[in-house]
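Only one chain is given next, in structure tokens, and it is the form predicted on its own.
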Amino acid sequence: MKLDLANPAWQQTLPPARSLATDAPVAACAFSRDGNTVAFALGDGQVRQMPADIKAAAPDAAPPLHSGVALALIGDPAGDGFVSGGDDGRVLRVALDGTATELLTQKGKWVEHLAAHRNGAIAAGVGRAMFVAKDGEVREFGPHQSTVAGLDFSKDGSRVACAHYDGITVWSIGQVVLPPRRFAWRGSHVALKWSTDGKFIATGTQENDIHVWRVAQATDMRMQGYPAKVKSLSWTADARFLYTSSQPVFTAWPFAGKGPEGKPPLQFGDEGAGLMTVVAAHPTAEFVAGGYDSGELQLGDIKTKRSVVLKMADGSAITCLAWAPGGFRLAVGNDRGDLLVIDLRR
């Protein structure tokens, strides 16, 4: 992806976009596997789909798929549609025509976290348990010490890590079944991301810091000094940097070489209006998107240490970001219910 943030066009004008207002806050957004469709999980139970092409007409709203709030959404790793979770305890496979097939139901539970692997596996955090669906089979793992607050697959898809109170648990889900590995650290862990090279697992904690484990050695490190809880984590495609939310500028911890111990994070870009609520590293290039609690959206370039504004602050916190597989489109949702697709090709 070639973007020159020093180009005056990026500094002076906002990129082309399509915006759609709805009546419910946005919990999550995702692109389909082929990148041609984008979807948003809404607070009224809808999974609202629209073409990724900003010039294409947006379809009318469809009836809600969840009986309460749609809380989680990912692209379907085994099809062209999506997978959603809600506070009705259901995990749904949603086709591009809007029809839904139930993968899992746990009455009285909330499905707040979903993850997928390119091998077709889908993981869902449901209360204190984690469920994995693959090839028509659903397996349960747990219970954990508390509600699962984040989960992610290993690089090869053979393991899933779950965040919970007092640490994380890594489950073997491949053909070789191994006992779960427990990585302990006191306190509440509220977000989790496995590094793209499979070597590290990072969590954000209730204590306004982040914690990172080296998976092979089971050693850990702690990075402190955040003004708020770190609820969004994103690794670069090459795993050289870990981006974190809860700062007014882009904040990246270096993991190349000996790692970040004893080093300050790399911080760059123009200070935004407020604190970042969501960060999303580009799927292939050295760019990163950051959404703020003020509604501002920035695009950063770690190579040049520059950033540009993609969306002005409007007082409505950005709640989700998602890159299209090709990296030229960015989906954005906020707590007012605005759905935004930005086209970065200029």
Given for the second form:
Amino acid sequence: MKLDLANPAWQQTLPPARSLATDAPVAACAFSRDGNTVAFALGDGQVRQMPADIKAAAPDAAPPLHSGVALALIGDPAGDGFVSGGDDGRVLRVALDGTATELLTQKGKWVEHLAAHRNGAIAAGVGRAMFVAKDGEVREFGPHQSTVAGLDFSKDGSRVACAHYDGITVWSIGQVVLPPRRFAWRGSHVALKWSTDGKFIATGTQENDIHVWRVAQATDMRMQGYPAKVKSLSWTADARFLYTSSQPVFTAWPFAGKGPEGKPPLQFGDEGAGLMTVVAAHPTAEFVAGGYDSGELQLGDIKTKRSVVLKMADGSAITCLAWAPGGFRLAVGNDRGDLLVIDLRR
Amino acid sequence: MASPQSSAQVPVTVLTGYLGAGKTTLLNRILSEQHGKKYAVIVNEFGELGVDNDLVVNADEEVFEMNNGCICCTVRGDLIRIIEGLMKRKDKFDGILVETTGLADPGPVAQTFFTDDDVKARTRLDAIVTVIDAKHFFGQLEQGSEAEQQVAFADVILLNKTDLVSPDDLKKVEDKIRGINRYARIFRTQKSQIELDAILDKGAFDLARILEFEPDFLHSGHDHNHGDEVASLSISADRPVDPDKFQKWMGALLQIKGPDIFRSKGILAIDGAPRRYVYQGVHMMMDSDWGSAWKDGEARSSKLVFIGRNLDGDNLKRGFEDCLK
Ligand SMILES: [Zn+2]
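What would the structure be for the form predicted together with its partner chain, rather than the form predicted on its own?
Below: every chain and molecule of the assembly, starting with the one above.
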């Protein structure tokens, strides 16, 4: 895998990319499981699909699938399409031709969080409950003490962790019903990511901290000093680092060996204009992408500490990032409604 | 056609009041009247509104306690989430209305707008509007602290259902309200009938508009207050304020008395500063800024206002006087 992050030309012009302007904020973006299609969830209820190949023709705007905002989007773990959630309380399975079938609906609730496991399971946070859909069966877990504000599968897909007020809850979702495990930490947890090796669960809190639990030992740690709440967390593929947003540079906590206790985070990259709003570790290699509230986009390499700030046309805050499964393409969405797919192959 | 899009912050009006006071009637009026404006409404009981409108969002009043362990530092996390979600919509709003349940403490709602950076960037708390049932107000005061708190927090009060009480009783209710909160504007209403510009876009929390909202802000007298009732008081001074001393005093005061102080605001003549220093607080949370410049020859006087429980007026006055040059 080769990405030319030191390519100085990228500071003047974007690498080969497809850019489309819409007039609705982008809430989420995702690639399909096979990497051939990319989709964007928009503030007018659309799930806008297009070929990942930036040279292929992009279809026109699609009719809205959700009646309000399409808030959440993931690649379908059981097909080549997508799964979306909206503020109309619906979770939809969206086929490549744009047709949608309803997986579940909860009137009056919002579907803000979706997660997928490669075994085909989908988890959705709907109000205070969490639903798991797999093989045509939908099961409900909860209710939690407050609305689910983040969720993620364990590495093996046997459990789902949900963030809420005063901590997180880990549910066993297999056929054997086990009582849920509670991990307590006071305050409101607003983001959650389970580490790629399954050992840690990290949350971002309303009070500008990161909280991380060791799942087996149930011990926890707290990282302070962020100037804003951390809404974006991303573990590297090898689980050695946890990237966090809300800093002017890439900020990675080291989890290899004895863990990050007593160590400062690794920080590298150019100081962007403003704070990083979204961070996404590369799915296979040591690269990382970060989007800023200023609209800047930065790519970095944790091994060489090199980075490049990509020239972006406008100053609208980046709201979402997604790497294609192979890691050669990156999807970017912003608050103004720009949809971008960048081809990073050298 | 392009939707109205503005980089300005969307004003948020908080609507409190006991069950049955007339909040729903007021909301229905706001949503059905022809005013050419578009509002998002966040309600606690879905389906109560007569209007079928996709801009109505259901909220569960999810209050969380912040990690500092303080009982008054509570925030509506659901409101943060909902406002973030509303801002993702393609269609923008002229305003947001937040209805609270009848027994809600307005503190967490108000504090949400002091706490969260994203909420602060996209919206501004405009005013707290409290609807009061003139007939049942005294009974509600006896049922718990909620009715009193809702009056104490208010910028605007709709004294509603005035047709159901005698003029004498109405006066008693109004006097009681004034005893709790001397600074709110009171409108006597029937069936929640009110001109919308009396309650919307008031700028009651706008630091630049503190003077504008309260015409007699700099002229009302000193108040004595005893006992554990909720009351309002003001302190004024003509000598310039020492900023370091003031900050220390106010910091210590809020640390100790924060849970009892519902609202506070002030205009300060800082020693040597060409502009007014203005602040606005809810419990321990506070926003402050430099306001307009003093004019040549203008009397530079300072004034603080507190609305709260167990306020010791003499003690507060002495404390503030120690901050003067
Ligand atoms: Zn407090």
